[in-house]
Amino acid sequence: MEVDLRKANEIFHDYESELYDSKWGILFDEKNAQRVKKKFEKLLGAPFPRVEKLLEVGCGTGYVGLNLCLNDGLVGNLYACDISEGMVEACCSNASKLGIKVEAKKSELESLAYPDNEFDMVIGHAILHHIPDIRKAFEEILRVLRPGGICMLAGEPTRTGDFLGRIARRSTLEVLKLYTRLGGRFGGKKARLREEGTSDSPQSETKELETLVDIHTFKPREVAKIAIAAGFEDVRYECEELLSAFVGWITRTIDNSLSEENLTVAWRFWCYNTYVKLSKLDERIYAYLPSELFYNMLLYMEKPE
């Protein structure tokens, strides 16, 4: 049977907006701000410049677009957009939380809603993997944006890293249902596996839909190669997350996996701490391993004047 790609990618955000930032652990703070700037920092090889005019693609809760404007004097105005009704009502609750103002509205990326030649930057965050035609994306992106103008898109799973991710979670689902079985403890309670298709697996009614709409995963030279195709010019991209990501989707399958009364606040204070570690050895490590072993693919393009 023919699916409907853009509806389903539609469907399961609405559905996931509401809890999104909670099951990835995404914060607006300081040292998000500065964690988002540096991310972006490491493409363009300089400091991250103020600009004007700025679209976050597929901006979800806001996750890039609003940490950038938490750096005083960096973004002048914020627009943003996504393909879910749910992502875009959640990002302009998380601007108002924060007291940033942000123009965002529904919108497909391979059909922006937008003007040509309008925006100084493009960025986005985990967006290009659930696009069906990539090359239209991009020709959009080049469209609104000015001559000159630049786009950074992060968080992409590569054709590795994803290989990696997959082996980490299947893993570790199949050591935590024989944990369970001989009677282990976590949290300081007995191991307790959600049950499928109740209110403790959140999970359960977005497995099928979140299977279909993870749509690519990228080797980013072939990427860098479509880019080119569709008109942008110097184009250049950087890798980030090995151990991190590794350890990271091992602790988010034992999140999805037990009961809520496993999770402790220490459990969670403690993936957090593990991660900014391991992400700083990631950064030490990253000059002496082929790039495309790394889990997040970061794009830079640029408009040509």
Ligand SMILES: C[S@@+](CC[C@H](N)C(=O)[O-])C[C@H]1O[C@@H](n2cnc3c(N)ncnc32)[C@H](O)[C@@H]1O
The other form holds:
Amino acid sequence: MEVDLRKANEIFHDYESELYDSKWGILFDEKNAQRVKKKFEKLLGAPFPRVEKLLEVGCGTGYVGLNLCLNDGLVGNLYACDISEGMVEACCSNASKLGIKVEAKKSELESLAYPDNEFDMVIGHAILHHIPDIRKAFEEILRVLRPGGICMLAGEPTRTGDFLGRIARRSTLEVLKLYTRLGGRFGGKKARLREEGTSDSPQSETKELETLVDIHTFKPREVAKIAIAAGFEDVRYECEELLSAFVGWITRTIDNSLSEENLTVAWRFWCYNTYVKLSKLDERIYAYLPSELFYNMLLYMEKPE
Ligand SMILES: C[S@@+](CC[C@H](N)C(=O)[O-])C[C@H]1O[C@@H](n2cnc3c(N)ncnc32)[C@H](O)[C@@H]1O
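Provide the structure of the form predicted in complex with the named molecule, given the form predicted on its own shown above.
First the chain shown before, then all remaining chains and molecules of the complex.
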């Protein structure tokens, strides 16, 4: 049976949009504004420049675009688009709470509803792995960028990173099943797994969609070749998050599997602090390990002058 992967993405992310920020711990504040800026600076190898016209593709709730705007004077005008109407609405709602002006609309990455040569920079976070035809997406980004404009994509799973993530998820689930059967405690209460098909558990159709919409994992070198074939120049990549991603998958599996009553504020606080500490450790060990071992790929591409 042929599956329309674009439609699957639209339906799944519409469903996810309302609770997306709390599910992924997305925040818009000083710390995250700095974190997002630093993420792109790692790729730029230089301070983030002021950008007059910035487009965030696959904006979701606006994680990278809105956080960049929280850095004083960095962004002139922010534009954002997503295939999911629900996500576009969530992005606009976050922007209005933060007092940020954004022109957001529903638009697909493979056929962007913007004129040629329009933007100084295009950014995206965790979008490329949802796109069926990556070459087409690159050609569209190239079209809407002005000559000399740059595109930076971050948060894309590498093949090795994804493999480690699967191990973390599967083994955590098995341990949790055993632990709850043995009557273990979590968050001061008897540990209980969420029951399938109740309001405490995500709908099973949505779970199925989730496995469909994660289309790719990447070998960074191969993606760079596709970008060059699409017409970009000065294409390069970096990777990030190894221990933080591994532990992150364990804690997220616990979050998604245990009942709400087991998940205390102290637990969520511990998860966040541990993630931040391990991210710093990852930065230190990055120079000593093959970059493709790390979970997230960041890609830099420049449109020829
Ligand atoms: C994993 S979410 C990431 C959202 C946001 N960038 C973030 O980092 O929080 C992927 C986003 O890409 C969007 N998306 C998926 N396929 C798309 C497409 N073909 N064109 C535009 N957006 C798409 C989804 O609707 C979703 O909002």
